[in-house]
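Just the one chain here, the form predicted on its own, laid out as structure tokens.
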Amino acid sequence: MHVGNYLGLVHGSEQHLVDALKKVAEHHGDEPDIEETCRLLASWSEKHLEHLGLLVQKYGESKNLEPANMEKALFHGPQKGSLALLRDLHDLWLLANEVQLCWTVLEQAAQALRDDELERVCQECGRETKRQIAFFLTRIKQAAPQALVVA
């Protein structure tokens, strides 16, 4: 049984996403929707490092290194300005998608194994993310046009 390499991947994942929301939270400090909702939005994904605790005790986990190769890809350090914005929304929409997906396969393992908790885990922490993931596009459509037109 594989459970425990998408619960370290998840918890990776998750890891490296309050990483990134709180240091986007600080690099634009400037738009107060952003260091507020960035914070908000990190707690939300501690919480679910929380939930993973019991999860982990039951099936294992295996560490992963995608999480970090991911960051590392994506987030080039801090900048300023309406470009660094768009493109820190950018990077967190995708991380964001990577837990999603993990959350996701996982909820197929908890249906496949008939495991309640795993499923409830799941179902909650994806829920939240899927709102995460509607922020960060919701404010890139904000951004995008006073980026990317405007001198």
Given for the second form:
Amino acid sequence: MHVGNYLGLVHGSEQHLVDALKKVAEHHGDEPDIEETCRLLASWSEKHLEHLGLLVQKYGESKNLEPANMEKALFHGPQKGSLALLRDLHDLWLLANEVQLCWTVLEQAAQALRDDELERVCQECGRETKRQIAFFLTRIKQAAPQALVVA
Amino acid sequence: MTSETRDSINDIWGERTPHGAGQAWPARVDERVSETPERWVRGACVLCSNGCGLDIGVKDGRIVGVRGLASDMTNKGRLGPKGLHGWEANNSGDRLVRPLVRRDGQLREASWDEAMSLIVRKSQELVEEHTSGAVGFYTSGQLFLEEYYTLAVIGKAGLGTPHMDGNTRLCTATAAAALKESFGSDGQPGSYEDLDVTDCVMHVGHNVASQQTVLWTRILDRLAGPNPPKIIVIDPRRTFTAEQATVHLAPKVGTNVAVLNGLLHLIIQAGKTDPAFLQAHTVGYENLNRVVEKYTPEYVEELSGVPAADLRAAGEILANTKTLVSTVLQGVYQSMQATAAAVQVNNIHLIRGLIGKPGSGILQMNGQPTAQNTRETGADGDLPGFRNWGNPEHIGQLAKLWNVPFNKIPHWSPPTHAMQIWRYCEQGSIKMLWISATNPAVSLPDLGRIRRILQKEDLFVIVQDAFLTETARYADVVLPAAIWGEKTGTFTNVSRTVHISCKAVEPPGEARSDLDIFLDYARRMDFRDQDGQPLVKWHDPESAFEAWKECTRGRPCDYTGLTYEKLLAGSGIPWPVNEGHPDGTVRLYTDFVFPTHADDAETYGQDFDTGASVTPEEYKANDPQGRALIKATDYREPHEVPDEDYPLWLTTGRQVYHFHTRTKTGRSSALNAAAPDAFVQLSPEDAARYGIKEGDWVLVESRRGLVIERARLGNTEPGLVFIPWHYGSWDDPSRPRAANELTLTEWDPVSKQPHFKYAAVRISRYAADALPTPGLLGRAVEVARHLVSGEKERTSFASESGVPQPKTTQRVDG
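Counterpart to the form predicted on its own, namely the form predicted together with the partner chain:
Time for the whole complex; same chain goes first.
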């Protein structure tokens, strides 16, 4: 049983995403939509972490196994400017996809375990992660032409 | 010498002409002239979004008055105070009559050739060095359709810049977004005529009595007749509109979604949905039901402050009315979750099946008279003819029509919205901003920031206007523009009704119509199509209109059946007008088929909380294929809420006697005398708490800036203060007084409309006769100095002391 392994992984990834979202919100305060939306998205991931608490009680959590290496330090701290914003959104997109993949893997396990509660949590959290990713992509598409071509 | 049929200043709406449901709205012709006209010229009023039909009186080459057009379907002869008086601004002595070019820091008169050559040289240099992404356009809700369309073609197919928007982003962007999200396309489902028969009218964040006085007259006439409709008003202030309400809900600012979710909850609880309609003509009801389930009246009261019993009373009316007309405006659009809230109004109609039938209409209102046309033509960044930037077929249609390469037309992401255009200017990637017929130095949020941007060395600012506005004073080039009455063109009101407004007199001096200015720019830039022919193939208003008609062929806003001749025949005509509907279309969706099919839809939609775009693949996977979309979301709290430092809510809005930034209405003697100055409206409780009496000067501060206003007490809840916006510095530079010194730079994630309706502020009595504390004095003087430093062309400064000069007080504040 390695469910705890992935619970640990998703826990770390969500926490990482929360930290990154808050830093981006803070550093890009001159972009009000980025600031406010990143704070909102951070609150979603914080809620996911609460859900995880209960699952960890059930399945345990293992954070020191091999997949922990996947927790790459994608986010190096933002800089100012349009290219920096683009790179930060780029990193958030990668971080969120890491989270999304974890929920998918866990949802597969939930089905095999016939654990409806785990499956429900994976679906609910996964849906919101998908919305986070959709926002990053939309904003990246908006920012990229100006940042790469004009600025 | 002046003769008028009524005193519209003191009797805003005039005499009643009562009528019962189903009877025709009687005519009542309003007229005001300063001299007997030699001739009358057909026009339509551009001083609010109602767009009343009128005739312009002319004598000795000057406008001398107006009279309402009795045959016009929009107003049946009536005119409001702004319509009856606003034309005086045309004759104002301080019109711009020659181009101005900044030299050695000063705006100096120049020839048209000098001014246009400079603009063209600058454009070419920037495009060469940085691509057309360095050029932005910021237009208005005041130009005519022909001018917007020409601008859209120049921007999208000539330069190929995605950076086009207008101040319609501040007034009507949410109307467009909400209609697209619910029905797949822009355009009002209903009509003003629905008001003549409806059983119930709901005004959400819409003070129609003050903003569209003639439309309100239409409602008052129903209220005075047999079987009057019930009126529901949702507005935090007790306005003229709210005074007539059967039920007035006064929610805390920023809580519209909570209240509307509560109303939807009550209709569903009462079992009054229309299941057959929902099943056949909508998708998404189950999700709505799930979302609104928890919005019980008690929960809504907790969130919004609206007493549960009042919500129940409104819910009962909405659950049982046989017909319903809803109107929505800035109280919804300029607030938190704007699109989400506006869509909930659409949803009330959808779950009850009250759409596409006489008496049941939705009017997602426009703040400005010609805002609808910026949306239709794409001068606001959308694609002309309600086309979808995400649909290659639609881009291909435009490329074919304009005979330009597919990739010339920017469509890689949604067009750059106004707030982002200003951000790019701030960051320096947009290096030329062409502003036409609008005054962002007064109308945008957080004016301190806007002034800093306008003053940037690396931003070349062009302002095209009739007056040296607060914004024009920062320009590098000022182009004198002709205005209403001095040029011909068409425009479309919120009821989809197209009017023509003709040139009655010559513009003053060397002023030119906006159309002529854009045509001149296109010619000098030598924009060409793929065959080497001039890109812009028209040369005057009527040929521009004919070109536009081709762009709308087969689109929801089909103009192909319209001609100037038809529009001159005595009434505006609502689109679509085509072979199938030669006399226009009063009401859309009478067959309950909505333009939501993936091939038709103007948008694939956005996430209400984040603004994330729905991808074409996702949309197609759940293609609604002609059914309306029911979307819902939970209430979220505003981002800035009152706290210890800034304990009060500020809300802002317009008054009955002023329009836009008072560029015109402030130059009409009677309108100016009726509302000469801004003020801060306080509850008696708050006034007592801060030791403020009626008429005292009050210092109002937010995290962005400060203003000094006279106190007016009453008609607002404790904790909420109101300042009428758009009082700038041109006629009173003595003190900071524009409400937008205080407002915040933040916008709705879907429509990108800024939030003017709430900000956290603090107030204190401002003793103008005593010595202010040094810190306060310093700040006030600094703000005054900012205003002065923008004034590179010093003209009429009454006072630069920083001490407010008293003015006469306001009489009406509804």
